[in-house]
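Below, in structure tokens: the form predicted on its own, a single chain.
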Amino acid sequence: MHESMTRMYEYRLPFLRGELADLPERLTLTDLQSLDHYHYCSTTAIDIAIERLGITAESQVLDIGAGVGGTARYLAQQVGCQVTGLELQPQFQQMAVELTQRTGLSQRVTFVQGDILTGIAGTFDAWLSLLVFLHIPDRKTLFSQCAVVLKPGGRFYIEDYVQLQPLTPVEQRVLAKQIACPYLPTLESYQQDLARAGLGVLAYENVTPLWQNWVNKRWHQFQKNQAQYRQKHGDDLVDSYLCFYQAVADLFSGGNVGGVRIWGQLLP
């Protein structure tokens, strides 16, 4: 799973560095907004997480699967909280550190390279994970570790893929090979796995129509701008993005793959 996920994302850093070449050394979060969020609906998704989690300036927050750090930086700037970003891939963790230094947020945001399946030191008031758990089929270990890192009464927020109807063989293959998603639970099994680890679901929201619209717009917008991207980044990078964006759009249009927001807290 880890190796396939690394291959899937390997084109993102050269693209990001190419875009950064046109930006000043000192960056703002606005400069980065179209570049450093790998989840859907950009900062709107994080605003919802802030509300659901009740994050304040005093909160200690863990971002599981931090990528290049967009979510963590936004949390720190918007709320003033302390954020730790856990990222599996060292090259992404290093980029997250660099971008955080360039935005002047290093005092409030720390990035750790590591695997949630083997744990992370410390406990937190809340954690969130946006479009990361779909890559991790070992749900027992995953949610056990996610429970361990929460303080008593701590809260969690997840955005993830779920299976709405039985998958076709083609969808199973695309999820595994192109999305690095070897296992896709139903919402019911998702909630059961959380409960077994002592993570109680307070509520969930089906965001399938929202995400279907968003991923389609993303794909068509990238297609529209591909000429300038090809000139700047080359055909291989652009083709990788187009292939991935189309695969995601096709999955959501098929009606068997959906999206969900789940939030809750550690059970006593």
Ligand SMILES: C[S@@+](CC[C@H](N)C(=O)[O-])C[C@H]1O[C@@H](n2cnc3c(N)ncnc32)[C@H](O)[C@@H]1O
Second form
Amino acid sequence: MHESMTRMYEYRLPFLRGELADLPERLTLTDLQSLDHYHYCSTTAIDIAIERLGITAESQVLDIGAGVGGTARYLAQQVGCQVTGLELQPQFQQMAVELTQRTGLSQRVTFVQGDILTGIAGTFDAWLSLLVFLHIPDRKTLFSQCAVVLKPGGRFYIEDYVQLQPLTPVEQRVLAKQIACPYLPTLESYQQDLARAGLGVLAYENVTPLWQNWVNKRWHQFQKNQAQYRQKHGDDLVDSYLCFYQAVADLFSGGNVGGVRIWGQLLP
Ligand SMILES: C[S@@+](CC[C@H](N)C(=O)[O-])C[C@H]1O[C@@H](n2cnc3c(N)ncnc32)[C@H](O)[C@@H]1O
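Compare with the form predicted on its own: the form predicted together with this ligand:
Every component of the complex follows; first up is the chain already shown.
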């Protein structure tokens, strides 16, 4: 795994462990709030994905880059479907399994540790991937693996960063070093790469203003609560979060980096 990705995620689990210390052994999804979502707009984003994917209780769903599993658990609880979460980082995958056991959802949600670039066994009615592909510059391998895991007519839903206008050198550096995003496609090249792999885009939504607002609020909210966090988690961890949240807020306010939701279907 690339060094910038390790750095970007290394303080998440200590923070989560610290927060979990105040919670009961048996957890509800409400207890976890947004502690287990590393995408934007929390469960609202997942509700939109459920609707766009048209998944039902009978669906087999793959969550690509599952993090600590918040999306997979929410899908299983809301819809009653079977969800497999694929996650690159072993320590995140293990935490995803632990939280799923503690929420009593292990019958419907499983997690596999692995890299989407080397594929995953099985086929699915749908997959979704929230804020993951920005870490993966090899689009050809990525989308060909994403296509082979879909059953005929299977659907997909993506939330990701896109390039709206040429990036400044500073933005390029921040994206590569702090966000572990070494390559940022335009919406047009994003769609072309999907189509080349047989993934037909049905529609997309530019969510840049929504995300600008959300990431800004997240940064300010964290700043407001920092005294309490510093006491509980220590200065290093809080400073790492503040630095990251500010970098993301600055990127979005610059107007060159945007956010998109893209959904579609495997082409016949
Ligand atoms: C911003 S987090 C989003 C996690 C989750 N989708 C969520 O919304 O909470 C991105 C995740 O993608 C995972 N990831 C990055 N590259 C991956 C790859 N090649 N295969 C599988 N997972 C990957 C990272 O380890 C990280 O957990």
